[in-house]
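Consider the single chain below, provided in structure tokens and representing the form predicted alone.
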Amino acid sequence: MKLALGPLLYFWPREQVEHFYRKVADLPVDVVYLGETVCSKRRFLTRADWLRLAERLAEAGKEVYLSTLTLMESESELRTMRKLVGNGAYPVEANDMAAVSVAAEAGVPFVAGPHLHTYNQETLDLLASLGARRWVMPLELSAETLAQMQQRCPAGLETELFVYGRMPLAFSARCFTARNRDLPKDDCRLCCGDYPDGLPLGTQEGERFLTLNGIQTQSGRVCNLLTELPRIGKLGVDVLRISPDSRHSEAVIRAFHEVMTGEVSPEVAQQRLDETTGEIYCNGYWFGEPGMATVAGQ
């Protein structure tokens, strides 16, 4: 198996961002997907920027995709999209169909972000026609459900399993970050950068229930499949991937890189990681229970 770093998902300033990948580039992840992915006023960073830090981690050895944003609403949105298709030098996590269909047209290998809604065989066939090289499974599905679509999956197409982060669930046309301090979709004046992982909303009995970061919102608890890597591995998946925060996203990939490479066991790994985080974690999607619980490894 690979290991995985995701799309950075928040707002950081152009200084951290670049900071973060320096030290990224001497982590063990495998793969690296750069690029915005939330929001197109997210604009500290050019594209040739992130064509920059592409070129830099590509050196360190790492495989490297640009990823596109998941909800497209204009056709300025569209003319970047389609420039990051065809940037000519590295493939792309297309995370809206239309991206899909850019990338068929031109040739150009991508990965299936897992907001494309892949839920069964017959999408994972059209995908792999259209020059997929990697399914990332939606975070909703259960473990029997990928067992299931690693049955029938298309030969060489790669399936990637998101185990650890922040679980982003849906997106809207409206900025909930924004409209938590009364200000206009419009006139947003970035707030979302003040949160650099999530603004937490909670429940009235004080239970963090989701996370709002800018158009998306994400689970409240970080989704954490550490403990069932044993059960991952048997079920043939390629690629781990790890959502970034601001705060842990080294020791998390520490702790995944010593589990796959034997070094510790998962409960040890686990047990670190825990004295490190202090995160309450959740794995319910992956026991095919509500994504918020936090269900004992079977």
The other form holds:
Amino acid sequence: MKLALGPLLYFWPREQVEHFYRKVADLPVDVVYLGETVCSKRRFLTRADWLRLAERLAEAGKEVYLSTLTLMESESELRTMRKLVGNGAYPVEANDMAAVSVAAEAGVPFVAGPHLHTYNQETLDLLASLGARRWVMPLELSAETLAQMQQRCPAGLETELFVYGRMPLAFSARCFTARNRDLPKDDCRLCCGDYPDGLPLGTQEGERFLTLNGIQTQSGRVCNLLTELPRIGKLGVDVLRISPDSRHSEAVIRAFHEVMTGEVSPEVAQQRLDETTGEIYCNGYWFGEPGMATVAGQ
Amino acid sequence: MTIESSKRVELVCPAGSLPALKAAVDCGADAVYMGFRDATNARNFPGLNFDEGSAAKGIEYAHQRGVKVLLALNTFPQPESWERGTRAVDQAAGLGVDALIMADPGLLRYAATRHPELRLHLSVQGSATSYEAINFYRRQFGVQRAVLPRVLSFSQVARLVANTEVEVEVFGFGSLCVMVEGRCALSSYATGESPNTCGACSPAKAVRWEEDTEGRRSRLNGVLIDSYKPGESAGYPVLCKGRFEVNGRVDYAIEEPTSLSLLDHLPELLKAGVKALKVEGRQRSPAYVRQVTTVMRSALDACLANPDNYTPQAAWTAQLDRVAEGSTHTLGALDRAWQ
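Same protein, different condition: the form predicted alone was shown, now please give the form predicted in complex with its partner chain.
In what comes next, the whole complex appears, and the chain from above leads the way.
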């Protein structure tokens, strides 16, 4: 199994992004996804900047993918996506069928991202025939469904699973961060940049329910499948995805890595992680329950 | 005029039941859309939809009156429900529907291969928001129409239409999805069931109402969606239309209870080259379908007859607002200010 760092979902200043990936170069992750997947107005880093980061990470031995925008509405967004797919050096993570289409036509290998609709084996077959080398399971599917998908996964198609982070659950034309700040999206003043880990949305009873991240809505709780790693391994998963955050990514990467290499038991690693992060975790989807649920493993 | 108009822009109305289907047909729909009574469609609600027998009756009723019938098979079957999905495609083909409305790439491929004569529409659940995505479904599966997610502005719709030979259908009236359809798992996060997996959003079985001297509270699988003071009118707890706390402020953080209505903007849609106008609401009553179909038929005919001087009648707006969620309406993403 390989460990992957998913695309950065938040909007950080350029220096913070560069600092973050400088550190990632030395961390035990095998795969790194780079690029802006949420909002095309987030442009602190240019395409050249991302490519430079990609080069640095590739030199550090990482397998690098460039991730495409998930919700594409305008011509300029399509243009950006086409340039990204045609970068000539790195394969891409396609997060929309438009990107799948462009990659397939250009013969560029791609990862079928978590927001494509990959719910059955026939869709896996289709994606593989178009040039997918890996698929990321949609967030809301369970271990049981994964097991069934794996029974007839096309040869050569790797399986990636989202194992840690706030889950990107929904996308909209509307920017909810700007809405909260009473700003129109066309004059958002890039206010999502004020929330390096998203803006918490709570119920009127104070329960953290969701996280607003611009046009994206994430889970309030952090998905964590660390203690499920033994079962995940048995299901033949090839790649584990950790979603970056501003505070704990290094500790999380190390925790998963130590369990994968057998240095530390899942339970001990989890205990340490609890102490470091203080997060409320969820894993419901994995067990076929509501995603926000926390189910005790076997 | 009506017959010629119908050729130019189709009015597509919801049929959650046989009485609703008849209401839509009688009130001037050019096409109705329905689903089977199970999780193969995105309105999988108790007491709704059609079995094979009632579907056949509905199709006969519509076809005798020159109205098309579209069948929604727009959830995403998983390995264990795959066979139900393919069976539904076969059933629909056997019933003689005029088109299937589908979202799942695997199932689209099955339909295109097994029933090449069957007309395919890409459901809004397919999340195709660009001509590049829509043309992909055209090339792969021969899709002839795409229903647009409610995320594009008027100018984006026009540009999309200009860049594809696929007919474009947009939502004209009904409950408003705030998120990109097909890319929203909020409901399964809270309840375990989503439109993609089960054909349900904020399902009724997860809803609980509490009432005491302080008022009423609505919950979805325990999560407080909204609370109402005594006497305050309360709506169905759709997850994204509740009042939540963000940055110390309790408000409709995602969206208010409101409906989408393009009644005032039909000329822009016609000019953009939209080929069909959809009314949402298979879960609504036959009375709703009657009301909305009647108004939209009148409005569409008036607009087609004289687009440059089209003004919606005040009575139309009032009639639609009466049946609208929250008794109010919005243009949604078509209006950039909404975004």
